[in-house]
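The chain that follows stands alone, in the form predicted on its own, written as C-alpha cells.
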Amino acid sequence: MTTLKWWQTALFYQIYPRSFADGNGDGIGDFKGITEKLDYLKDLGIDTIWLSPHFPSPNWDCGYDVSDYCEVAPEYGTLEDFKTFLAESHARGIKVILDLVLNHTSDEHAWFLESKSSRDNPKADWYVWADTPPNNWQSCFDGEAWTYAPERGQYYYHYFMKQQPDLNWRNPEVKQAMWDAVRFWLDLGVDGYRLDALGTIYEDPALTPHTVPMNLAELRRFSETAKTPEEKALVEKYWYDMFKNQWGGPQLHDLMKELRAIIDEYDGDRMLVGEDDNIDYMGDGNDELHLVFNFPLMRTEKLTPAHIRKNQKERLARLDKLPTRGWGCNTLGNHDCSRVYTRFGDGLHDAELARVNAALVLTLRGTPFFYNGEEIGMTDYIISDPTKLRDTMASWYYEQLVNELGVAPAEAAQRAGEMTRDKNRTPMHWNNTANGGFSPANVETWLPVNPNYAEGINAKDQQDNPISMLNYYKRLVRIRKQTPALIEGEYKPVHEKADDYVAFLRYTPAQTVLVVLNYAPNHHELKFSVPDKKTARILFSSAGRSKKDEHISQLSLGAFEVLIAELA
C-alpha cells in the first residue's frame, strides 16, 4: 500500500453523545458510557470517532450552542472523564476528532453576556450588532435573524436561533480567543476537528436583503405542500435565494489557512473536515481543509445508479484538479438528516437497500463516515407528541403552524415530528431490554426510545446472528481493510448505462477489484471485459456465494446483491 495519511485510510464513526450510551443511568448519554462501548467500536472496525459537541450548553440546539469551549457539559461528565475516554480510545488505536462550532456561541456564553451588557464593554464588538434590523434576513431555524437586546438597545445577528448569536470574526480578538480554544483540545491530544456550519462564518458585508416573497415558516409550509415539478423547483430556488447572502464570504479561505497552520503545528497529522461540500475550502489541496463532505451524493430523494455515477464523475474530477490532488469523503447520513435506512428505503426493500448503501460508502474512493446506529439498521422514529420534542426548531415550527398558519394541531404535530431532527437522534439500542438497554427500565430517556429495539434492531441480538446487519457491516469493513485497492485504488466506472446496478473498478498497479451493487430486485447475467483479466475471485457477496472463482464474462448478479471480486 502506498503511503497515505491515517485520515485517508480510516473509517469514521459519528457519536451523538447524548444518545449513544448512558453510563450513569440518568437517561442521557455520557463519557462513561462511551468509554464502556469502545471495545464494541473496535470490534466493529472503527478507526476514528467524530464526537458531536460535548461542551457545556443550555441545549437550545443540542450542544451546538456552546457556553464554554474549554470544558465538558456536566451531564456528560468531567474533563477528567473526557481525558479517560481519549486515552482509552487511543489505547485501542481509535483516533478522536471533535465538533468545532466556529460561527456562533450560546447567548449564555460569558463573551456574549459581556457583549450585550453595554456598547462600551471590551467585548462589545465580539458579535454582530445593529441599531435597527438592517435587512429582512431570516434565521434558518426560527424566523427573524435579528433579535433585540434591551441591555444595549441594539439588535444582534444570528444565522441560527436567537440563542446562538453570531461571532464577529472580523474582530482579531475573537479570532485569537477561538484559536486558543482550538489549541486547548489539541494540546490534550485530540486528532482534529469537524468544522460545524463552516459557510456561515462570514455573511455579505453589504447586508443585502433577500427577495423571497415569504418568511421562513411560510417557506417551510410551501416546501411541504408543493406538488408539481414547477412548485418543487420554486421551493429549491426560494431556499437558495433566502439565505445566499448569509454564507460563503470570501474571507473564509484566509481563515481556513490560519486554522490549518495551527493544526500543522502539531505532530500526528491532525486533520480538519468541514461541514460543507465546497471543494474550494480545500484550497490547493494542502493549505486549507483536509476533507469536505460529498453531500451531493446524499442530496437526492432516491439513490440510483445514474445519480451515483454522475456524482462520482463530477466529484472526483473536481478533486483531481486541485494542485495537490484532493481526497474524497463519502457519507449518507448524520445527526441532521433522516437515517439512511429510512431516507433511502422504498417502503418494501428497506433492509436490502440499507445494505447496498452501506457497501456503497465503503467501496467508493475516499474516506467513509457512518453515523451511530446505522450498523444495526436504526430507523427514524416519528415523535407525534409535541411535548416530547427536544429539537427547538421543530417546537418553533409546530407553534408557527398552529398559531400563525392556521394548521390543525394534529397535522401540525405530524409535520413537526417529520421535520424534526429528533427522529434520527433517538437513543442507541444496545439490547432487547426496556429502553433498548440504553438506560435502566425505570428511567425516562432524554428522547423516547424507538420501540423497534424489540424487533431485533439492537446490538446484542445482532451480535451472534451471522446474517444480521451488524455482522454484515463487520464483514464489509474487514474486506475493505484487507483489500488495498478499496482504500487507495483509483475509480473507474463500467457498464455506465445500467439502470438497475452500479459497477466500477477500484485498482492499483498491483490489484484490480470489481464492485457491483444491485439496486433492484432483478437478477442479471453480466459480462465484463477488462484487459488482461479473466477470472473474478469473490471477496464478498451478500448473496452468500460459495463459488470462489468465476469468469468475468459470465457473472450472475442476484437481487440487491453486493458483489466485490478481485480480478486476475
Second form
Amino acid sequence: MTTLKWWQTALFYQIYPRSFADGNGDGIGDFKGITEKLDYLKDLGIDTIWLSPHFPSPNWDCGYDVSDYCEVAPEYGTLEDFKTFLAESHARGIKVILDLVLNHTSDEHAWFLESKSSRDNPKADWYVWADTPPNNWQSCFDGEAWTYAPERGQYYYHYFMKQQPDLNWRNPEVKQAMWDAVRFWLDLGVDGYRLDALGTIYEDPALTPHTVPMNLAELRRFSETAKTPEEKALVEKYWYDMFKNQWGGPQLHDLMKELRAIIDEYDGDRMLVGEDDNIDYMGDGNDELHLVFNFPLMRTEKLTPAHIRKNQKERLARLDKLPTRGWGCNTLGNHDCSRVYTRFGDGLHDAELARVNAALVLTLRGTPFFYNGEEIGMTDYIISDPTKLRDTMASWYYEQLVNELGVAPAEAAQRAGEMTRDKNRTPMHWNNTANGGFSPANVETWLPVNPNYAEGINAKDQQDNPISMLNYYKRLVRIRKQTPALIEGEYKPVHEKADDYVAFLRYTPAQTVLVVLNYAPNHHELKFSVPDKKTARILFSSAGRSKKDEHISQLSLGAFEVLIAELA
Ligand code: GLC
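Given the form predicted on its own above, what does the protein look like in the form predicted together with ligand GLC?
So here's everything in the complex, that chain up top.
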C-alpha cells in the first residue's frame, strides 16, 4: 500500500467545534475540550480531523461567516490552544484539515467594513457592488441576494445570508489576501483544507435573472407542500433554475489550480477536499482538488441497493476517466443535513440500518468521512421552540412563514424545526450525566442537548458495552485497516439485480474480499461464483457466525447483516 497517499488511506472525522466537547464548562465546545478527546478519536481509529470553522465569527451562520481568517474564535480558545490541539493531534498520528470559506466573509470582517465605508476606499472593489439590484437573484438562505449598504449608497451581493457578503474573486488583491490566510495555517502545520461552497465563488457575469415565478420563501413552502410527482418534479426544477446563474463559473478551475500550486509548495502531501460533487474540480487528477465528495450517494430519500450500485457505477467510471485516475470520497452525513441515523432509518430498524450504512462508507472504494456523533448513533433532535433556534436561516424562514405567507405559528415552528440544521448540530453525548456530559449540569448549552443521551446514546455507556454502536464502528474500522483490498482494491459489483442487498468484490492482485450488505429484514441463501475462489473466510459479520470458513456457493445472509469475507 506504499504507493497511496495518506489522504487516500485515512479515515476522516468531521468535528463541529461548537458541539464536540466543552472543556471550560461554558456550554460551547472549545479546543481544550477537543484536545481532551483526542484519545477517544485515536481509539476509534480516526486518522484525520476535518475541523469546521474555528475562526472569530458573529455566528450568523455558525462560523461560516468569518470575521478574521488568521485568528481563533475566543469562545474556542486562543491561537496557543489551537497550536496545542494541532501538536497533540500530530503526536497521536492524527492529521488536521481546516475549513476554508472562500466565497464570502462576515459583514463584520475588516475587509467588508472598509469596502462598504465609501465607493473609493482601497477595498471598494473587494466585494460585489451595484447601484441598484441588477436582477432578481435570491440568497439561498434569506430572500433577496442584494442588500443595501447606506454607507456607500449601493447594494452588495450575497449568495448566503446578508451577513455573508460575497468576495469579488475577480480582484487579484482578494486572492492575495486569502492566499496569505491559507499560508498562515499551512505554515503552522495544518494538513490541508476542506473548501466551503466553492461552486458559488463565480456567478454568471451577465447577471442573467432567474425565471422561477416565486421567491425563496415561497419556493421553500412549495417544496414542503408539493404532493404529486408533477409538483415534486417542478420543485426540483425550480430549485435548480433559481440558482443556476449564481454558481459554477468556469473561472473556478484556474482558481483551484492556483490554490493547488500553493498547497504543493508545502511538504507532507497537504490536501484539498471540495464541498462539491463535481469531479471536474479534480482537474486532470493532479492539478486541482485531491478529492470532491460523493454527495449523489447521500442525496436520496432512501438508500437502496439499486441507488448505491447506480451511484458507484457512475462515480467510479467518471473518476477512472481522469488523466490521472481520481480517488473517491464517500460520506453520508455532515453538519448541513439530517443525521444518517434518522434520515436513512425506516422508523423500525433504524439501528440496524445505521450499522449497514456505516459499513457501506467503510467498504466502498474511496476515502470515508464520518460526522461527529454518528459513531454513537446520534439522532436528529427537533427544536420546536423557534426562539431556541441558532441556525438563522431557519429563524428567517419561521418569520417568513408567519408574517409573509400566513402560516399558523405552530405549524411554522414545526416546519422551521424540521428544516433547520440545528437538529443535527446538537452537542455530543459523552456520558449519561446531565447535559450528556457535554457541559456541567447547571450550564445552558448553546443548543439544547438531545435527551436521548440517557437512553444509551452516549460514548461512555457504549465504550463499556461490547455490542454497542461505538464498538461496532471500532471493529469495522479495524477490519478496514487490516484489509488492504478494502482500502486500495478495485470495486466490482456482483448480484446486480438484488433488491434487498448490495454485494461487491474489492480486490487487489493479492487479495479478494467479498462485501455483502443486507438492507432488508429478509434472510437470503446466496451463491457466489468467483473464478478460482471457493472459500469465504469471514473477516467480519454483524450476525454472530459460528464458522470461520464457509463455501461461497452456500452463504446464508441474515437480516440486515453486514458480511465481509476474504475469498480463497
Ligand atoms: C457550506 C457549509 C454551510 C454553510 C455554507 C455557507 O455549505 O457547509 O454550513 O452554511 O457553506 O458558508
